[in-house]
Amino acid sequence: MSAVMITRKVRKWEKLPGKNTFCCDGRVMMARQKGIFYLTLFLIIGTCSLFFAFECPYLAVHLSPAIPVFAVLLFLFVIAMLLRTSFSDPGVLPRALPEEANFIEMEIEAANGNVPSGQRPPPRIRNVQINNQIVKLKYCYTCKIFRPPRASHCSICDNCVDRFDHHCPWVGNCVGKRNYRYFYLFTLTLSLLTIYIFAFNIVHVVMRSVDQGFLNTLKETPGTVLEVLVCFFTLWSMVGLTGFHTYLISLNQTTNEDIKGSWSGKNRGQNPYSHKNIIKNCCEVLCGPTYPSVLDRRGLMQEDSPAAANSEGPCSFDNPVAQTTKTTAPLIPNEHTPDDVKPSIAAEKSSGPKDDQPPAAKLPPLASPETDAETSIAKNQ
């Protein structure tokens, strides 16, 4: 058996490094830890289903049919923003190719010079100027690149993400440059939906308690108690999270920068990305252009893969091409050898490794039957 290299075309997402999972031929990109994302879907769909089953029929008749209609629209928008955040590329930066990584290493070594043994090499940092302020670009030892401003390496997804905000397990993805606005709209609309369901649950219980009593109302609508509990504990976290990100958007700042204190403190400079205007900052984050993905996940690339080939001679019927057999020893001419082949064979023999051996002794020609008869007659005479 011998190995034969076969070149085939594959999608780039199949060979992308990192800890992401892809579905639908690379159109869907998520983190590997998706358990909490499924829990998020279950809580939203389950709570809304109970609301549509127990409260909406009564409220549509006794108050207004617009109540369930608005709840359905709000629910669909929340699900759309959640899926848009979870299934999209957050802004992952491609890693350097081997040739690019070697070139960057040569540049760093040339800039740093020879570092004496036992001393720690200087940090790999490049300085750029943004709005008259020096910003440091850090080198990523995993991706072999100098990260752009505001980019950071996510340890969970094992990728550098542009304008990295944080990794959110509730949506099952990183939150970065390409999906931050959808994440903010998801938290905002989910807060509104939680308040909406919680408020009309209270209204529903109060209206029924007037006619049937409080205990009888709870017995007829068992899902109401569960909805109130879920909404009560979800309300504070979602409203607080939405308020925190509203504050960050007004400053044009990320969660990662806020936690690290990049633009706060006595020895820190001012945020070079802020427009010093709340409206301009909000417009840039929420209404700015949608940046394309730089990964090209569905692009084609060639891959060489080994394949086993059968080389057992003429017994193989898989390959219709006739096989040629090459002998390892030189051919010896005889009487059946054609005259036009003998010179090439003689030259092949003369150029072989046996030139330094002494010539073999010439043997007399073999006797034929006729010569044997003549020799015996002469001896008798």
Given for the second form:
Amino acid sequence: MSAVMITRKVRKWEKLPGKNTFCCDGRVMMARQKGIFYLTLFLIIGTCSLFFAFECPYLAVHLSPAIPVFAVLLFLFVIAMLLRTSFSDPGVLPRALPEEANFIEMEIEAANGNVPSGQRPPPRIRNVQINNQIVKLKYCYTCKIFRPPRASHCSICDNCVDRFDHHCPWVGNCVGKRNYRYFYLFTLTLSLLTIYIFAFNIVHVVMRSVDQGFLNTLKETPGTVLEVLVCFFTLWSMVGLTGFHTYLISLNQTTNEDIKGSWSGKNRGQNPYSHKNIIKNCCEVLCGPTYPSVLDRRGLMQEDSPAAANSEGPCSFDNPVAQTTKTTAPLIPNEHTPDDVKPSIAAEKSSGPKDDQPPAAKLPPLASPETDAETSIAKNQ
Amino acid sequence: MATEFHNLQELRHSASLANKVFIQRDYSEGTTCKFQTKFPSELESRVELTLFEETVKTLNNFYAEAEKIGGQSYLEGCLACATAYLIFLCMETRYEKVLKKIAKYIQEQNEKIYAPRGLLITDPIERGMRVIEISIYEDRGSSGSSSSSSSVSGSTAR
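Mind giving me the form predicted in complex with the partner chain, seeing as the form predicted alone was just shown?
In what comes next, the whole complex appears, and the chain from above leads the way.
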């Protein structure tokens, strides 16, 4: 057998499971579908370029030069926040290595005891008491871990994300623990920028119309119409979104929890993560510590075997898999374990599946993913 | 009793991995990083309870320090926001500083306490901050493992 000496260093990002795209040798991490992100970028840069080209010269002369200066600063801040949200690791939890997965399986087996044949084993749930509230930790069949509280599995990125908020196609990434504050600042400053541009467009049109008449103004600065249109529609959605997230932050809730109704209804006021104080909640979310990424993307893989995979080729921008566009609603909140487990498990060693799907390749199936879905449906009802 | 190993190098070269124990997270106080101090039965014959508890408690204190929400974290947050977070390109965050301290502490503990007892602690950050992985080694010459759990076959498949 000929041993091929691989001299190229393989970085860990190349071997990470999940459907993420990595750029700049692992420094940038995004979701696979980036089309809408490019649209967002195009709309922001396009509208601001029109503003700087058409309105700013007039306003700088006739009103104040501070107007374009402030617009530039705001624009740069918006772009910085957008890129920071899109390119950073949202708080992805790495999948369990085989030993850890086995250890958890054995614990589950021990906890379940003897299940009579023909009966479904109980769903994999761990109960934890946090601040006098029982929180159920669900088992993720894809990542083979019990998800920490507030974590959720994103089916689009195929990763468990800590403090999962939602997957935002406009930003091209999940919003989670590590990038939530950048996302919030992005929505806030984009709302301000939209209001700013909209307002000064109106001012500019009014001022110029007084001199030259309305139609001449529009002829001279055709960009204005386009800007006003874009800003008008963007304004309502952005201000609404910012307001919604401000509300969530003041209650220390995530979009995922809000949509699932985890702490509403009869559970209202029992959110165990809330400090019961709006200021404290805001400070924790926006001014809390900056959590490090636990995915060591740029670390070097330890070459255990000479057959260290070169099958993926040089640093690729996209995986050579047909991209399925799944973009429906702008907010796509939560996990979806059952269907996602099937392909990933089928790809693993097949160990004679008697039941629906074997959750672990080495041990007999303890619970099928459907039981997990059933309990979540039963809970929601 | 466990064979004596003198240092980490010797541990890696002359011992074989027998088992791994995973110390889980303690979520009773919320989502802050904290590990359970429950002493696993597999380590009973290997290391003293007090040493183990001391290690885990110190790690918990380190993480609490890193995640503390107070004056310094507000200052860091506001300053960073004012510079559009560009300051993080040149400055290390407080959490990263504490992580370095933790790495140093774990190495120190491994060298002084755990390696001589045939154990090795893996930094939780390498396991997604989910578990503290403690590897139990056996001297290659000795037969059988002292722990009651089934042994892991072969090297870790990554």
